[in-house]
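Take a look at this one chain, the form predicted alone, written out in structure tokens.
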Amino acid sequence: MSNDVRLINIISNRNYESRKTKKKLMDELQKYGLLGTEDYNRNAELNICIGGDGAFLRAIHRNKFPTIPFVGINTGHLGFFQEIAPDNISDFVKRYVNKEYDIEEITLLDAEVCTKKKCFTLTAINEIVIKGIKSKVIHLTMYIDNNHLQKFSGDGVIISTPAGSTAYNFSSGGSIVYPSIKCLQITPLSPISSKAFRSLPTSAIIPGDLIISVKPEFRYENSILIVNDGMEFRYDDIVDISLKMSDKKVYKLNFSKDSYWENLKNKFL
């Protein structure tokens, strides 16, 4: 292959209006000397995602978190991430190739959660959240860089960060983070206040630069559920679970500087 092809990566989920789009998409592509390819490659300038925010979210797990900066084309349900309609293609193939867009920086969040006999690294673009398994209520200690905060009883808690604050965070009564703000938020699920547990009953936003340490009470560490944008792991015998801004970064095209409070209203309101 010439070192002239300029190839792009098309990443589609498999429904009927995702491989219809695909199809519009590769053909708009080819008018300005654009190669797209379905198998990924890391030679690529750019990765276009065709779904909805599920699977925006897989393809940036599936290929490991690449620097190659990614697009979304909706064809989901919500697609916050997704901000290109299929019925616009055409402009927003033609605004690429004149570069008539900005490069956003998405900040992600790092899991280390360890065991009595190992640690292990979870990467996160929305959120990291701890909760029991089976619905059981847990029973967590909660530092702020080796500061006590709380002794928090519940369902769980979402870590999130600023792209995930409008996902699962928001739902549960998080509130929303501009993207360029560099930090994460802890937020109850459900939380109990007793004389044995105090936890905070609202969302509390942490400066990134700083460490969060949750510490599962030991008689209850088998019933810990650790969910990374939606996939589950379980570990047994959890001691701590320390979570931090990562220094791993994707990147997202965006056209608009005004994208993002327009999706806002859009999608919630």
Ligand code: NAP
Contents of the next structure:
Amino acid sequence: MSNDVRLINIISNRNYESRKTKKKLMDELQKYGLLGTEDYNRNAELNICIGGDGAFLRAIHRNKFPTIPFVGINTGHLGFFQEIAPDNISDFVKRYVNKEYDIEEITLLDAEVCTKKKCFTLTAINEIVIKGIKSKVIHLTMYIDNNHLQKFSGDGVIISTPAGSTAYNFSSGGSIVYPSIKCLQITPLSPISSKAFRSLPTSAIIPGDLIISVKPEFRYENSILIVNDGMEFRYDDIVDISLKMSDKKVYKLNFSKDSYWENLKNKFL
Ligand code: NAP
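With the form predicted alone already on screen, would you show the form predicted together with this ligand?
Entire complex below, previous chain first.
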């Protein structure tokens, strides 16, 4: 293949609307000398994801948080990450070729989960949820940069990124955070307030460079479920979960500076 070929990765889910959209997109790319490929190529200049928000999240996880920028064509529900509507494909390709876009940095979240034997790292786009297995109440001690914050008891806590603030965080009473603000949000899930366990009843937004440390109380070290962007993980004998803004970033094309506000209004108001 010649070095001049401009490759575009097409990452699509399998539903009928997505397959139809993929065909239309391939044809449109070809008109401008761009080659769409379904075999993920690390030398491609762009990743186009066809589907809903879930497809967007999976495309980033499966391809290990690539630095090639993403853009989403929405064939799911509203699609918070998916800016392009299938009816606007020809306009989108034209504007892409003319470079009429900005590149947005998506802040990610890292969690280091340490058990008695080993540490594991997870990276999230939306959030990491620490909750109980089998719907059990859990007890957690939480620190921010080594300062004791609270003894939490309840269903769990969500640690969300700005991009994830409109997802599970928002349904759980957390605030919406504009994507360029470098911060993390800690949102309680049904906190129990008693003499033994006092925790914040609402969410707290903290600077992204602080480290959140969550230690399951003795007896709860094997009752913890960690949910990373909707994917469940279980570890035995958890001693500590440390969360902070990741050094890794992913990138997304923005074709309109107003799309965030339009999306927000369409989805929630
Ligand atoms: P899913 O169960 O198929 O979809 C969950 C919903 O979350 C979809 O309606 C999707 O919106 C929405 N969503 C995902 N990321 C979003 C974002 N950044 N802003 C606004 N809405 C967003 O699961 P999935 O598609 O694999 O997504 C996993 C995500 O589900 C998790 O990261 C978590 O945030 C979310 N979740 C939410 C709840 C809740 O709200 N109670 C509970 C569990 C998980 P669209 O309709 O626009 O596609």
